[in-house]
Each structure stands twice: as C-alpha cells, then as structure tokens.
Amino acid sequence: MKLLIDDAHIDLIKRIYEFYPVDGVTTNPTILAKGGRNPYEVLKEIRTFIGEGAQLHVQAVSREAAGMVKEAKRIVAELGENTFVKIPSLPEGFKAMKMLREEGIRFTATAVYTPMQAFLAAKCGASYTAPYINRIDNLGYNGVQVAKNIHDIFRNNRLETQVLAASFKNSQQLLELCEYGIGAATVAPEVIEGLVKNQAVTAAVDEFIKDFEGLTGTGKDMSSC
C-alpha cells in the first residue's frame, strides 16, 4: 500500500518525510486555502522537496468539464508528469475524465462516497479513486467496508484503477485497509504519527538503555563503550 501525506504545509511534508516511508503528497482546495498563500507557489514549494519521482495530487475546482480539463492542463505543465489532477465523481467529472483519459493525463477521481462512483471513474480511465472514510462514516455507512467493496469491484472487473483511501480519523481505519491490500492512502501527518506512538514501546526503549548504561556508563552505547 502506498502511503501519502494529506497535507500541504510544507514544515509538516518535511518532517514526515523525514521519519518515514511516504510515497507523495495529496492536497485539495480546503488544505491549499487554509495557507492563505498562492496555490502553485505552494505546491512548486512541495514539488521541489518531494522530486519529480513522488506522487503530487491536485485538485480541480472548475464546475464543468471544459473548465476542469483546462486546469488539468496547467497543473500538470507547472508540477510535472507525475502529478494526479483530481476530479470530482459527478456528471461534469466524469465527462471531463473521459477527455483527460484521451489527452494523456492521470487524473484521480475525488468526491468518492459509493462503490459504483468509483466504478464508473475507473470505467473512465482513473488511476486512483479516493472514497473519503471518515466521512462516509459520519453518513451512517461504514467507510472502510465501502473501501474494500471498491477494492473487490476493481479486482473482479479487472480494472487497473487502485483505491486512494482518504479522510481518517484514527490508526485502526488505515490499518484494516492496510492488511486487505488497498492500493494507497493518504494520511493527515498527525494520523501519520500516531501509528508509531506506544507508552509501552517508549518504556521499553527507555529500559534498555538504562540497563545499557548501567553496564558501560551513562552516554554509552555500542559505538562507544
């Protein structure tokens, strides 16, 4: 499973980046909004310290197809090959998918609620389709069952698209995408930190090192005892 970072504050790209195994960042207009700075200033910003080998998910904002290509167009000029222009999964996105699937650009389907949303987006060329976990959640449904219901439905339809799983709210929802084989997920850092955090694990370290000490001396270890 690939793992992203749903996030476009470049302090927090960083540190993440630093720490752990991550395969790109995801944005979308809210995340972008809430820098109060140029879109592609910041998302040039991101560009440059992932490389052009990591994945770059921007959103279109448009309400119609035309508009939606369009943007698609100028995203990937200004980012790069390796950037995902995400679209929307309704009408208008769709048909803008169809066109973006013959101009040559991979595109993510957004907006994902139902299994057949993404049915129909990965019918029209999507590479990834993102069902947003937590918010199906909140709608009454189970998020991560509908996640893997559109795992299944690409499998058994031989379907290249992969789920992009978005919106969680805790370590155990990406967990159990994790262990079916979902194809990515994009992560919040603070969810992104979490994974590792353990009061059990930190004592344990803890204990090995005062014992450590204990034997060769306080500040030793095994490069310098």
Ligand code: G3P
Contents of the next structure:
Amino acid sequence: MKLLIDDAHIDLIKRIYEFYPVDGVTTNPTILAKGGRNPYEVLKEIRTFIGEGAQLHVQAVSREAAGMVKEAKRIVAELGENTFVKIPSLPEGFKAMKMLREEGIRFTATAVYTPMQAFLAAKCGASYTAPYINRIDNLGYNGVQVAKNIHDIFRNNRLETQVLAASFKNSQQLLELCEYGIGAATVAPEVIEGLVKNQAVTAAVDEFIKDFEGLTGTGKDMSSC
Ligand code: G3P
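Given the form predicted alone, corresponding form predicted together with this ligand:
First the chain shown before, then all remaining chains and molecules of the complex.
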C-alpha cells in the first residue's frame, strides 16, 4: 500500500518525510485554502521538496468538463508528469475523465462515496479512485467496507485502477485497509504520527536504555561503551 500525505503545509510535509516512508502528497482545494497562499506557489514548493519521482495529486475545481481539462493541462505543465489531476466523480467529471484519457493525462477520481462511482471512474481510465473513508462513516455507512468493495470490484472486473483511500481519522481505519491490500492511502500528518504513538513502545525503549546505561555508564551506547 502506498502511503501519501494529505496536506499542503510544507513544514509538516518535511517533518513526515524526515521520519516516515511516504510516497507523495495529495491536496484538495480546502487544504490549499488553509494556507492562504497562491496554489501554484505552494504546490511548486511541494514538488521541489518531494522531487519528480514522488506522486503529487492536485484537484481541478471547474464545474464543467472543458474547464477541468483546461485546468488539468496547466496542472501537469506546471507540476510535472508525475502529477495526478483529481477529478470529482460526478457527471461532468466522468466526461472530463474520458477526455483526459484521450490526452494521456493521468487522473484520480475523487469525491467517491459509492462503489459505482468508482466503477465508472475506473472504466473512464482513472489511475486511482479516492473513497472518503471518514466522511462515509459520518453519513452512517461503513467507509472501510466501501473501499474494500471498490478494491474487489476492480480486481473482479480486471480493472487496473487502484483505490487511493482518503479522509482518515484514526489508525484502525488505515490498518483494516492495509490488511486488505488496497493500492494507496492518503493520510493527514497527525494521523500518520498517531500510527506509532504508543506509551508501551516508549516505555520499553526507555527501559532498555536505562539498563544499558546501568551496565556501561550514563550516555554510553554501542558505539562508545
Ligand atoms: O481530499 C479528500 C480527503 O482527503 C478529505 O479528507 O479529512 O477532509 O475528510 P477529510
């Protein structure tokens, strides 16, 4: 499962990259709005930091297909080939997806709440489809189960599209999808950091260090004892 960062704050992205094995960054218009800066200025900063080899996902905001395609061309021209244009999975979006496939521009179908949205997007040639796990849960449905259903539909229909699950609020949601072997998940920095927040782990490591220093002296380690 690829793991991406769902944020546009460069300091947070740098912090996660320093400690964890991540494969890229996803953004959406709300995430970009939080920064209050020009979108391309922020996205180019992210691209420069993560490099051309990492995935960057950037959303189009036009309501009509022609506008989405126009945005997609600029997004890829400005941010490089390894940029996936996020297209909302509604009628004009599907129309845009078919046009993007013709243009050879890779895209991620976003705002996915149901398996059939994902199925249609996959048939339009989406590289990824992004079910919103927590937002689906908040509607009273089971977001993890929806993502699993989508994964199964792709495999059973021999569609190459991958699930890029989004909108996580906790480790358990991510764990279940990781176990299931979905293609990718995009996760906010605080949720990624929450994956390893565990007092038992810290306590175990503290005890090892205390015992070692009791044996060799304060501040000593295996390079200096
Ligand atoms: O970009 C869509 C998804 O990542 C939204 O997440 O946390 O706002 O529900 P969230």
